[in-house]
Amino acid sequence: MIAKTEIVESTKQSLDVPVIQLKSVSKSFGNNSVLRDFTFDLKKGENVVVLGKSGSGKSVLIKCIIGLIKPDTGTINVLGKNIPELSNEELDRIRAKVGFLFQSNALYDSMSVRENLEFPLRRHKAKMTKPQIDELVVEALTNVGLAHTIDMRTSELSGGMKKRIALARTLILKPEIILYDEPTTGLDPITGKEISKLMRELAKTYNTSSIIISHDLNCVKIVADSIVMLIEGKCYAQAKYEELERSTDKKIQEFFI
């Protein structure tokens, strides 16, 4: 018989295993070295913001994680799989477990809100019945507070509403990990704050782990469990917002002035 303490310890160990683990990742484009020996772990249930200047390699980092760009060296382990070594078919299976919120939202203006949310389900859950699809669509829209928009065209929605719909579509497959690319860009400060709070709430509702690319310090302060400083292609520092804000390191200070 397995003792209760053994079960608790086993569960604790599984939670400690990173859902994303990057080791010594480097990527250059010609003479431009974008990532240099970048090492970083994302733990289960953790929300980590990657903060860096424009052109520092944040978007390249995200593209490496989801297999759109292959690193020159290093390993990228996502949910137990080394991404650079996977076939296209294996990558598709991993991507179905990783949600991605595009900076531009990437909604289809020619489709209704309902059709936008149905799209990933029809692609990845082909055996689902219409009632099952309808249930997930309504659930996702309810969780972002926009159930009433289900039959509207996305072109009829405000910027904040589009961001919420994009969030709903990202979450509809119930991913284990979400990657956010500048989620509050183009939004006014009040709407940006609302979206940031919603991201935090949805992480708890769906039990997701997240990497958030952002330069919006208001968003960062709300959503981040910790912050990775991407400086000179490396994970220069990782700490909580308050710790970094108090740092006397001039390279870190630049972001909080």
Given for the second form:
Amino acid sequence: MIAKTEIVESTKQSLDVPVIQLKSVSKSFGNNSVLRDFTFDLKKGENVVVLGKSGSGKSVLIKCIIGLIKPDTGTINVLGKNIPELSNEELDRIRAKVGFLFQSNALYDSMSVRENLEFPLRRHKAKMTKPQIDELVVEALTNVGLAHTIDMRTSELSGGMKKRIALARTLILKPEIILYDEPTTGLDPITGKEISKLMRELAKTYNTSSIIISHDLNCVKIVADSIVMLIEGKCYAQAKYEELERSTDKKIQEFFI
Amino acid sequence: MLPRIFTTFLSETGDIARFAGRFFKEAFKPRYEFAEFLRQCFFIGYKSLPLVAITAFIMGLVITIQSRPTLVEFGAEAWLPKMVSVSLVREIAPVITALICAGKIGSGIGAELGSMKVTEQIDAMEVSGTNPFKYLVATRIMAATLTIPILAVLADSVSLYGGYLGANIRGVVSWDLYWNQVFDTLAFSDVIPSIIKTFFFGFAIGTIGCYKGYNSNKGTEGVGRSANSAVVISSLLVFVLDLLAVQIIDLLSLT
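What would the structure be for the form predicted together with the partner chain, given that what you showed me was the form predicted on its own?
Okay, now the whole complex, with that chain kicking things off.
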């Protein structure tokens, strides 16, 4: 199967090779400078949480990585390609290898769960046959524990179910990298914890690297290998959860009180 | 210094023109979103059909009933089918169809794309390797441009039938006599320009609805505002285009 081959190939790569490299990335909106010389590496197999205040530019950061927003300066290398310089076709090829989980889930209201999951497959894997597509859809839904929702409308789903379906849609192309934009926002603590554990399990199953934007410290504890503190538009610190929790720096302490 | 309202108007007009230009640039290049185009034709055309038909029927009936007393006063009652058919086919049916569509389709597209924008569905589409402009905008503009003329032709027929019933409420006009008079009166120069202008009406309604929805912001409040302004601007544009069409037809001596 194509998907398994992809996973085996990706595991052959060295774990130290950065799959995402950001160098001196800056982005302003009018007079509001959101990112200032932001530099950061994400290594193969690593799960990094980006922690910062609301409006500090966390979502802008991952939208720059996926090419939805163009940075003013700096380079963003994703799987060896500089995103701001890519043509639309090249960008689409990279996007097939990078999953993005939106804060609002961004499930298509006009489509059923099945159609939502089929959509990226039909776009990126146009040569796939109907049985192959069906198999992948069922597999992705089974992995998030919602195979029974396949023919439901997205409006019939609860918040937690929508998040799981969005996660299944993100994973259906077996991406090498996943970008999560506040995956537990708006969920109750129990569902939030379930989603965090699911993210951790799926990262192992699919052998992905990920950047997770989150305010939820319970989620951070479960999913993070390391944490990047985004303060005043810069990568203020990067360390493990326990190290940052013990930090005496006031700017870091604010997040752990 | 120009007043702020004037500069805003010019800026918005420029943005809409650029948006329309992008449609021509992107719509005719592969990949073609044919399935989505057909789906939109169904929603825009087929789903609007009952509303357009009922409105056209009532307009035909009302225009005939209201015109009759004046014609009777001048002893010209026999001219009723002629007068009604020209006014319905040239002006009333196309404009009423366009206004109904501006209300139904314009607001629908504005609200749908607006809510997709604020819930990041458009971004999700882009991330999924789909050009959202082609998939969402180009298909809707094309569907509106092609289906509104069909609805207008249907509205012409239904309104003329309404006119026949209206003529028979107070007087007696046989089926054959009514339709003979209608077809004797109507020339290609009445029918063709009125159909041609509905393509422009459809294009304007689709473009404004998509422009407002696609550029929606400020959350759910912005979605409501997009839907509302899509209806207001596209309705106004229908009248402006109608005025231009009448002038052009007059200049070309087609009347």
